[in-house]
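First, one chain by itself: the form predicted on its own, in structure tokens.
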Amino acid sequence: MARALRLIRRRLIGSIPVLLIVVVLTFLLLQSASGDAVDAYLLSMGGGDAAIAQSLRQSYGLDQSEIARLWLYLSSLARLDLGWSVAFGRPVADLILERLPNTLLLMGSATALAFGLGTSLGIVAGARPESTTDKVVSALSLILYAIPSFWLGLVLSIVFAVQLRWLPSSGIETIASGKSGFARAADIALHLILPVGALGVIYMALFLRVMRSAMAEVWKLDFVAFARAKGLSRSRIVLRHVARNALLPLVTMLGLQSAAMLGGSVVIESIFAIPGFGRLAQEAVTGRDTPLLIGIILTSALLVVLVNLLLDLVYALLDPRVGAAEEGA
């Protein structure tokens, strides 16, 4: 437990400058873009004169210099205040807390599907490298990995929602259904089948290939030959020795793909009209809402940091040498 706490403390301290760099660079990049939230608002209203635009910029503080606005934002951020959304007229933190659970549910379900099926099929393929089963499963994973997630999402929606009418085509749950408890959970699960399938299948193919390749390399190591010499059964060698050691690069890949999956959820949420974090980012870009967009990017970076911190703990559990290296550093 003490080793885990030291690892968490070290990672959290190291993440502070990373998050600060993300905020500053994002702010400067957004400021370099042409137009602002006032321009987007006036365009949506059919236009307006310069006096109205100047008045709106003064009320939102957009008439100040970039350095002044950056300092004001960092000062607010130090008080855990993410600012005020110009496009929605609401606090940024409230919008994020409202939309984030839907995205976490989508990502968590897709990650569980991808990791569980990918690992299982990878073990099946890697149990006997170069066998017929290995070749068939590897070819199937390559085909799935080559399919774009947005195309797969559209195809699944057309087939299962439009033509067969088995599943709902959009939303996170039935609007104004009045359901609660288990009935509402079942309704949400039904709405998530298509988006989770579209997002999870692509990453399942990636995890499958990584697991299979890692197991093929582990089979060549000396401790596997020693386990065979001891007379252990093949199933025990596969599960207790080869698969466990092959999980290490898979855990690393899971951390690297967490940011990619968060970005992929933007497309999936748009296709299936899920009111999540990705659609909120799209709306922030459309409305040129700088405070909201910075809050979204900062929250995304924080999620990636937390996911990688969790995976560091899992990695240390699978390989005790990681924890020993942390103590010696």
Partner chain sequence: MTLLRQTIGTGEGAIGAAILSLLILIAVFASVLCPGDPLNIAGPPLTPPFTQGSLPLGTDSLGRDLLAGVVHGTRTSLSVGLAAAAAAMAFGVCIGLAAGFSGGIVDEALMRLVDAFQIVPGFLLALAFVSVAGSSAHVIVIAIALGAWAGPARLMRAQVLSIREREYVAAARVIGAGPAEIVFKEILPNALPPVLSLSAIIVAAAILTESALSFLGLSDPNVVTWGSMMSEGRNVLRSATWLSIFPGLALLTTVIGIYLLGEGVTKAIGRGRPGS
Given for the second form:
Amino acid sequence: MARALRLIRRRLIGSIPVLLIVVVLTFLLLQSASGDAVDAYLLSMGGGDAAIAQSLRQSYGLDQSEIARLWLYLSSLARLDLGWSVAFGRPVADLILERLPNTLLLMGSATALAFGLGTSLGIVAGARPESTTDKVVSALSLILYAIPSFWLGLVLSIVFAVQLRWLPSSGIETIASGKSGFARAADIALHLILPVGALGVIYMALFLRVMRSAMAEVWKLDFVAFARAKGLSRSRIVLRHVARNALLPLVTMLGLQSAAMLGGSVVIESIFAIPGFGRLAQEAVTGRDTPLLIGIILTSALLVVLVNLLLDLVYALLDPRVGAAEEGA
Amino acid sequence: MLLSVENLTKRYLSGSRQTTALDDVSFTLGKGETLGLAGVSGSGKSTLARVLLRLVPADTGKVHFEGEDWLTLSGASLRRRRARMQMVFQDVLAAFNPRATVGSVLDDPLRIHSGKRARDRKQDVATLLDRVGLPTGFADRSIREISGGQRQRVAIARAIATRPSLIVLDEAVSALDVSIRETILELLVELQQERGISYLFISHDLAVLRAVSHRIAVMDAGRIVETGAASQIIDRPQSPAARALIAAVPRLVTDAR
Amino acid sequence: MTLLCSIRSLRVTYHGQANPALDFAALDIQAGGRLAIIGESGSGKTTLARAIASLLPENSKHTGEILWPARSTPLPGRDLGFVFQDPSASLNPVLTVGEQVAEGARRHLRLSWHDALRHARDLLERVQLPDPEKALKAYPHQFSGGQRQRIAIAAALAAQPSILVADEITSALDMVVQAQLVALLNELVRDAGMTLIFVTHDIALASGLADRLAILKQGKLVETGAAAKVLAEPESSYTRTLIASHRSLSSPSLLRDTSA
Amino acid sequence: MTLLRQTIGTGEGAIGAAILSLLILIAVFASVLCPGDPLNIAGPPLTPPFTQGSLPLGTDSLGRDLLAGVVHGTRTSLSVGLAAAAAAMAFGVCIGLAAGFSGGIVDEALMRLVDAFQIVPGFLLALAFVSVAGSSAHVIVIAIALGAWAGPARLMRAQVLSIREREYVAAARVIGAGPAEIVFKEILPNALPPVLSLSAIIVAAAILTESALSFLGLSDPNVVTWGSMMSEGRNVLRSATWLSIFPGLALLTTVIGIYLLGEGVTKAIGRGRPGS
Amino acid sequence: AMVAMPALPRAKEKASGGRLIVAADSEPKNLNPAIVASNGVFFIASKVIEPLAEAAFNGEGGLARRLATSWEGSEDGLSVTFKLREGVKWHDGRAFTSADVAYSAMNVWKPLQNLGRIVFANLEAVDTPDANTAVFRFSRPTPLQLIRNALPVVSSVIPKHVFDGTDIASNPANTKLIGTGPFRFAEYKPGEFYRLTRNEDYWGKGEPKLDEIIFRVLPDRAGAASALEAEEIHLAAFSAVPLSDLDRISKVPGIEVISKGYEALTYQLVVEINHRRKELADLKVRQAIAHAINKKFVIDTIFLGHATASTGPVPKSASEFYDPDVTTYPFDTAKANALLDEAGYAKGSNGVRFSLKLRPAPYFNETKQFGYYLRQALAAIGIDATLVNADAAAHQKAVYTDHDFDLAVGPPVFRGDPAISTTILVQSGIPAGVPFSNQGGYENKALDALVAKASETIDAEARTEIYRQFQKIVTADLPLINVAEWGFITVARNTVLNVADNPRWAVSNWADTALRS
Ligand SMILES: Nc1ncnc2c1ncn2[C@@H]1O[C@H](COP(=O)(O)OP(=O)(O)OP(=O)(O)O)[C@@H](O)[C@H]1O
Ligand SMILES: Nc1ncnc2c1ncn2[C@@H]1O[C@H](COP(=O)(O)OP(=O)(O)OP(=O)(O)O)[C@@H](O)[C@H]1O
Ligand SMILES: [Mg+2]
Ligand SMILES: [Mg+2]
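Let me have the form predicted in complex with the partner chain next, following on from the form predicted on its own.
Below, the chain from earlier opens the complete complex, with every other chain and molecule after it.
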């Protein structure tokens, strides 16, 4: 436990320079953009004259030099202040906290779906490499992998929401329904099915394939032959010896994919009108809302860092050899 | 004295655990002499070889080789001097770049050290192959297409290519089949007598060491616990480590029990 | 001694290989005997051992017969224990030693996990692993090569099989450890009255342990018979070469001038 | 060359190579198969497929020939995917090599940069980059590469660190090889294959990313891409499904082809590796 | 069911309260229509905050009374007197008085509002002789015609007691609106919805008819159609259902496609021209481009018939000002080519005369599609145009600040009077950075003089005549090319009653909108 805490602290401190790089790069990226927050704002107003633009720039501090603004931003960040969103006229932290639960819900469910279903089917396919089951499952997973998630999202919504009317077409919950407690949770779950499906399927396919090929590799190892020589049942060999070891690369993979999944949610959130990070980011970019975009990217990055940290702990639980290397370090 | 090693110490840190792989090791090696180095697994034999070859740095200690303070050499001068001390590795396959051909393996040291043109080096490669008993046509073979025994011959050819005065052989014959092992050992002895090369011959098999060594040193837990003439160590071992090694050599029992 | 197993016209070919890895007319194994299978690298030793244990890999085809006159074909794990060459690869790195030793007992002896683990503890004690209680909860990487091979032997013996196949179990280890393992094996087999099939490339090692030898060369059985007879009066020239190339402490030095 | 033969020897590799060769042929001969600008209006809008001989796949809502779009889209999609992957690979390999070989503070700094790019959602980055820099083909390529180079860099570094400790590198040092020779002759050629085998999945992902960007309206308007075709098709997804089906199928086939080829290569490399 | 629904007969059907759910595609940061006079804001805010008058199909002068009951200009054009409605209450219970109007005009419309800054540029003071009278005083003669035409857009009244003494731009009431309208602002969940509830104290008798309006945020264009079909929403305005999907959705039972209700919200499809480019400074080249555009194709294929071809800078729907008797440019590629040859830009060996950078505005699908079309149309006359896609902010900056374009496709809005937002598109002397203005470097002294004269002409007829003149000059000299003008489409479930019963329906107060039970 103490070791885990030490690991957490070390990793969090270690990620500070990384997050700093993220912040500075994002800042520079938006600085090099054509058009600034005022241009975007004037546009949303339907026009305005040069004097308005000038006074707006002054009030947003956009008339200062880039270095000065970066410094200002970083020093407020050091006080854990994420700044003020120009496009929304609200504190960035509020906006992020408002959207974070939806994103976490979407990502979490999609990850759970992708990982759960992906590994299970991966085990089914990998239990007998090169068997017919394996070939069919692998081929299907390849097709699912290659279907763009936005297209899948649109089709799912048409089929299940518009044609069959089984599920709501968009949103995170029934608007202004006044539901609470369990009824609300059920309502949200219902709304999540389609977006989670659209987002999760591609990763499910990916996890399936990784699991399958990892199992194929494990099958070749001596300890599997030894397990066979011990006369163990096939299911025990598949689950306890082969799948258990094949899970390790999958955990690593999950960490690497967490950032990609966050990115993938941009399109899904816009198709299913889910107010999450992806859509907020899109609005931040179109609004040239530097503090907001940095805030989002920073939070996403932090999220990825945390997920990876968590996965490292899980990995250490799954692989006893890791603990040895970390011991006392 | 060709090589003299004084008080070499080397510690490895893995995590918080510290392993003393070499603990105050000293010995000397004369020209044309073979020193057999015996010891159980983990006693520090390979570490000693790697320190001598300047593949890992020593913590403390001195090495004099051909009259030079060997451990202080660096950069280009070290690279030039490397011609004088060569090594043959245990894992016959891992010691070669998987993309190499036999010819390129032998050409590399010649290119680096001989200063000859490519055409002349071709001839030298052929001579080397011939010397270790391989047909000249082997030059074009990929290193992966030849047998283990042949590979070890190539490794020996590579080691003698720069005309070294010392070759360190780390378990150079342990992975070979007995019939091949014998011919390789013979080749090594022949080369020594021909060129006056000194060997530091590492093995955990005392029977092998006895065949090729003038003297034998026994290592245990990073220390040299016993040194002496080969016959003396085998006939009158003093240390428990040496006795255990001797007892472990399987004896061919030809009479019915 | 009774005949345990008789092999007739066995021919094993691996997928994609032109020549069979194993191809010979006949080999008999006696119950309670100790058979050493000897040969150089690639001669088919492992293939033969696996064939006997009906553990040939899926990418192989075999013809011929392996008959068990006095009994049914032994089931690997239950009637026949198998120990592999590489002790660092034959244990699952992510499962505890206890579980890996106990799982065979649990399946074949139908023990509860609790009982199987107790049984595993006893086995670890029998293979002379230090602190067997603690070892149950430890993982393979926490042991040395020789210790891992002891664990593997314990796991192979978990269901108290009557046959033990040991495939070059010492070739990855140093000689001191090798000597200890061979002594252990000797003791275990003697105590339990097991049939031992011992695979090695070292004819001397075999000579100290086995009562019968089978010598393989490129998939062919070049000689077989009682150990004493084969070693004393080898029939094939190959056996003679093997004996001749054996180097012992008393073999003459290769150095002509020992005064240097 | 032998790798190619080995790759085709695997089932996946054969199918992948076949699909990809076909696609490359289509891409190369796009202007021969469907001459003229595929963005030109060629007929009445929303002509259904298989109804008019000259417009076999029908037209989109502006009356542009769908077949021409799909055919020319092959060129853009493949070249964007390949260019992005090549850029990501080249950059990643250089950074990974530099980090792995130099060690110390340089390694530390480079790896923090790699971390930074790996923890930022790649698509967010691409989205921001294209929005900011304008959606022309090369910007899109850079944007996708930005989100993809960190993986190869990390793998390259791991490879270098591992190969640095191999016996044959020690052997090279023993014969007196200099650092440059060791990096470029001993380490790089052996470190590269597993890194390169990532490229298939990067190309596939790049093509999908490009289509998702197009879907959000961030594509180069001067060329056809499957993504932008699907994006336009979605407005009429219900009444003119074919508008998104055909480019979608093309995309699907391409991604599958590349993925299979990649698996074939990986398998072939695995087989060719000594000792396995 | 694609009909312009006659609204009146339906109003007699039985309706009882209910919740109307409407699709919204944007979430304006500042929802205060007194500051931001844009359709995105009005769409939501017009139900809460009312103007002095609203556009009407058959009101006097095209206007219906809201907070003002009458308006009268003085002879000299230096003052306008508004009589205000009595008994009106703000949503917080306070009484609405002339002070609110004076405050809104002097402190918000004139200094802060994007359009009010033009219309009320010369407003000097607002006198409030009594609680129900507001007299606007101008420093220079200001045409009543302009004021009247602008009223629905520029005159949203906000409560003085809420804003006075605060920083108006950051007042929380800019998002939590307080007005006099039929609906109160109840709730905003960012990214999800706005909720408005019935104002029990509304001055209109028996209004509003609905209990609640919910604006559900659906950023994806395909989303609105799906939600309509899935009966999750009742109505999607502003062509939230893409034109190309209308044909299909009109056949869905229970759904109606309505093209009425946007008559006073005409958008114009315009090719903006950078006159700094040597070639484009040549009138012959501009004429050639005008001739190269097949307006019929644009109307039929891009707008699927939901638009009309333009003849000039004033749309046909503005019948008061519209002059059909102007120079026209029929589609004629041969003539266009001849003009270009004449101008001295011969085709090169590759068939190209010169190359251009073409920036279609990203706001509408139609402007982008027209960009594709224009590229091809120009290719046909030997002009090679490269399309540049940029997002809104970048487009804005490139065209209106940096002038980094040769041709641009823009969608300006005609807001009832040419002086509000049309003349600015061709007038010279506008500083860089002003969106939707002449940033093409076009300069025509005669035109500038005409515009200046119109701003001081009090007599409506004379002023109208000046604008007819204006149209003639613009079409003859082509500072920009007007291609088409369009209104939007509303798609609604047929349970929604009284849809599109005024020419600015989507942005009006929906007091009489009802749901059939
Ligand atoms: N790179 C390393 N990092 C940490 N410890 C090491 C390293 N190399 C060797 N050791 C440790 O140093 C000790 C000596 O190892 P060395 O390889 O020299 O032994 P050896 O005598 O060559 O053994 P073997 O006969 O098995 O080759 C061992 O305990 C080993 O675990
Ligand atoms: N799984 C396999 N697939 C293909 N060929 C195999 C396989 N296992 C063994 N072979 C081949 O069969 C032949 C005999 O192999 P086997 O492993 O039985 O030899 P061995 O005597 O055990 O050798 P070693 O001493 O190296 O273990 C060799 O040529 C080998 O390459
Ligand atoms: Mg060693
Ligand atoms: Mg074997």
